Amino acid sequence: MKFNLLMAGLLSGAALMTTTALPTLAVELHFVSGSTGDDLAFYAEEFKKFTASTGDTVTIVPMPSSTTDQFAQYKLWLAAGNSDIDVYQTDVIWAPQLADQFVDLTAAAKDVVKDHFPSIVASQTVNGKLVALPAFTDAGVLYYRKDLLAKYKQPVPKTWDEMAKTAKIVQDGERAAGNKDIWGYVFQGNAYEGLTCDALEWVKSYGGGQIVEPDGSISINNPKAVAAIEQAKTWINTISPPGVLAYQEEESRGVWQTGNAVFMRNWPYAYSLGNGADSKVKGLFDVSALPSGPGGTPAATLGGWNIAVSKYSKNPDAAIKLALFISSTEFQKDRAVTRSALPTIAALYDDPDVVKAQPIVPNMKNAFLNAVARPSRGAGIKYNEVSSDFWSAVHDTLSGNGSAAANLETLEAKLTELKGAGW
């Protein structure tokens, strides 16, 4: 009778430990992400949140601004299976080259992915396999002195031309009146893939195509974007510092931040950087949309970035709420608000709070929907050696190493070498 109870029991006491869920244990997530600005001060504060709600915990792997340098780290990376990384911040080109290394987040998105503009989530989806989810939006902008422009009496340019006279308006005033150190204008100069964004834009503002249109076919080689560059050539030394040529992002930010440039050519991110208060034009700044070129129009090239999750993951479930949290609505008003980084959910555009906090974001709105996109449809999974043959062209004729006429010649016939493999 004691033994028959006593199984009872045991048997009473399995099947109690059976049904009952086990508590899930946390773990450490690995996100690796750029560092332009702030930005992994600003992960490693929202991060908190995470934690105090999952529980898991993440790791920030910082990696240097140069999209160039991420990507090829990247690559490496997935190349060899490393489960070290769980989540990526990925540019928005990168979709088509990294997709057979990423989680399909369709199920898991399902009821969140409608919030997010269409044409973003058609560009992290290959082969109907969402391959990452979105979480801010980006468009190159002009931004102005508008002490300095009144001063001297000038508009806001609309064109390029208009754009370079000023510059050297004022460039030569204020040099006269003891600022020796300032520039007319500085943008991303250096050979990498910001180059390809800036030139992109002038090319495309002067009606000269987007190097590789969406059909495939080879457009960079014509009269309108040589003209694009052979006037671009005409800013360094000029309007432009001769070190513009290895200038990225935070080059060029440091010198206008400093108070060194009349105009600059950067991504929505300087803008709250530029009023912060160790900046010396805090509320002397404004933007615009990017001059145009001679009959044509306006263009700023698409960016943006996403959140990816890595098929090598050893936490994949985590791994993918922590996408989700970097893509919520959530997140991305806190980064609205205190980084002015563009959503990618339309509804934040009219939020109180964005727009009290930083009027830029609701006036890009438009601007981001008429953004000009790098040709990685039309180039496919060799976009990056498109990109880097582009830039690299461009790059010789603002250093001198030729003409553009010759280089853009040159660049379409490796173009048409590279199609010729495949795009």
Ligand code: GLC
Given for the second form:
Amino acid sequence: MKFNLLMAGLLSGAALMTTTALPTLAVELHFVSGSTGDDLAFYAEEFKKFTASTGDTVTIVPMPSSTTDQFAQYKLWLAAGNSDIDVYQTDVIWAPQLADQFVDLTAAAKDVVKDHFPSIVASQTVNGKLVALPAFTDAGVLYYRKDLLAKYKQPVPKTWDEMAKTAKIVQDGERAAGNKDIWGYVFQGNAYEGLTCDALEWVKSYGGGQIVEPDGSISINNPKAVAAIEQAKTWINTISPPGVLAYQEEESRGVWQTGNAVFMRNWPYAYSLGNGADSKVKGLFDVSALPSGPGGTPAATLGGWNIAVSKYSKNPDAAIKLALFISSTEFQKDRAVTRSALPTIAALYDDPDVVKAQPIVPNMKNAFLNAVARPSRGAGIKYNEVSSDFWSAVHDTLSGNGSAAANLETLEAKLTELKGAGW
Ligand code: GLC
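Condition change, the form predicted alone to the form predicted in complex with ligand GLC:
Time for the whole complex; same chain goes first.
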């Protein structure tokens, strides 16, 4: 900081001799983001380019990878008017809840907003205010071990039933052959937002709706949703380790990457990491759409992350530049090529470097475009409570605390009370 001020002082002195425009002082920005995989190392590398072109430095404030934990912390900071953080990486579901705390980016992004998928821009627009700029998008996907399916002559499963049967066949066979640690299926079973994502996929793929429908009606208490969650319960301790009830994305990936799972539900980021030099499953796996329920169609939950500027930032202009930088085509291309992240810019899905480095990216375009959104728009500022009531009901069921039917009935009553006269 001292150095920057000194430099700026020297520069402004020099500038005064030649021009009347005063150069702006270099600033130190603080950027906060959850850490999943090696995201933060990636950010640190990219920010060197930002500093080289603007002179502004960026300090990364690391957070846990759980979006639920991040949200709780950010709400506290923002409610207290914290000016220490300038730029936030925000989950796609947060825009309506945090809209008042962030700067409107409409004017700053007017030349680039057309490059991004309109649905994502719409998800970040609240009452005409552009709350955050898209950074990357996400959709749930099934990872499977090509080598093990070939060994046991099993096809890639299309239904949850097939998935569970194949998982059991391969798990039993591999254990008998000496791999005592292998499991059939790992997913995100912890009581947090990730379980909302996974369970929404089960329910939707059974034709059981999306918890709260776009028209605001509460649909979750229905027989298809009950059947979907009861089916997931049968996996616990048969094809899924009991510990899965505490797994988030990274724990699932840990089991998967040590070669101890036949199938995994995760987001695209696990693709590049699974093919990394230190991964035991490098080159041994592929991805497909998640399975569906009886008579249903596959469903992937829509995820994704965006970049917002705090309205309490003392350096909003520099912070907006940083947000534009992270959202830019160049940055998104680097993230797609090295991290298999799905761009929010349509043109990048056909980019030859992206296609070559991470074939999952072009293959995921349709999955993402058809992904099911969580009811964060319908439930507005009450979304976090809707989601936590939902994941609690699901987690209770998976843990053996009450049947899905009883837990969804209680959930419906809670959501009805929460909704009150309207969302
Ligand atoms: C991924 C998704 C995000 C979601 C989270 C749940 O990071 O991109 O939208 O909320 O997973 O764990």
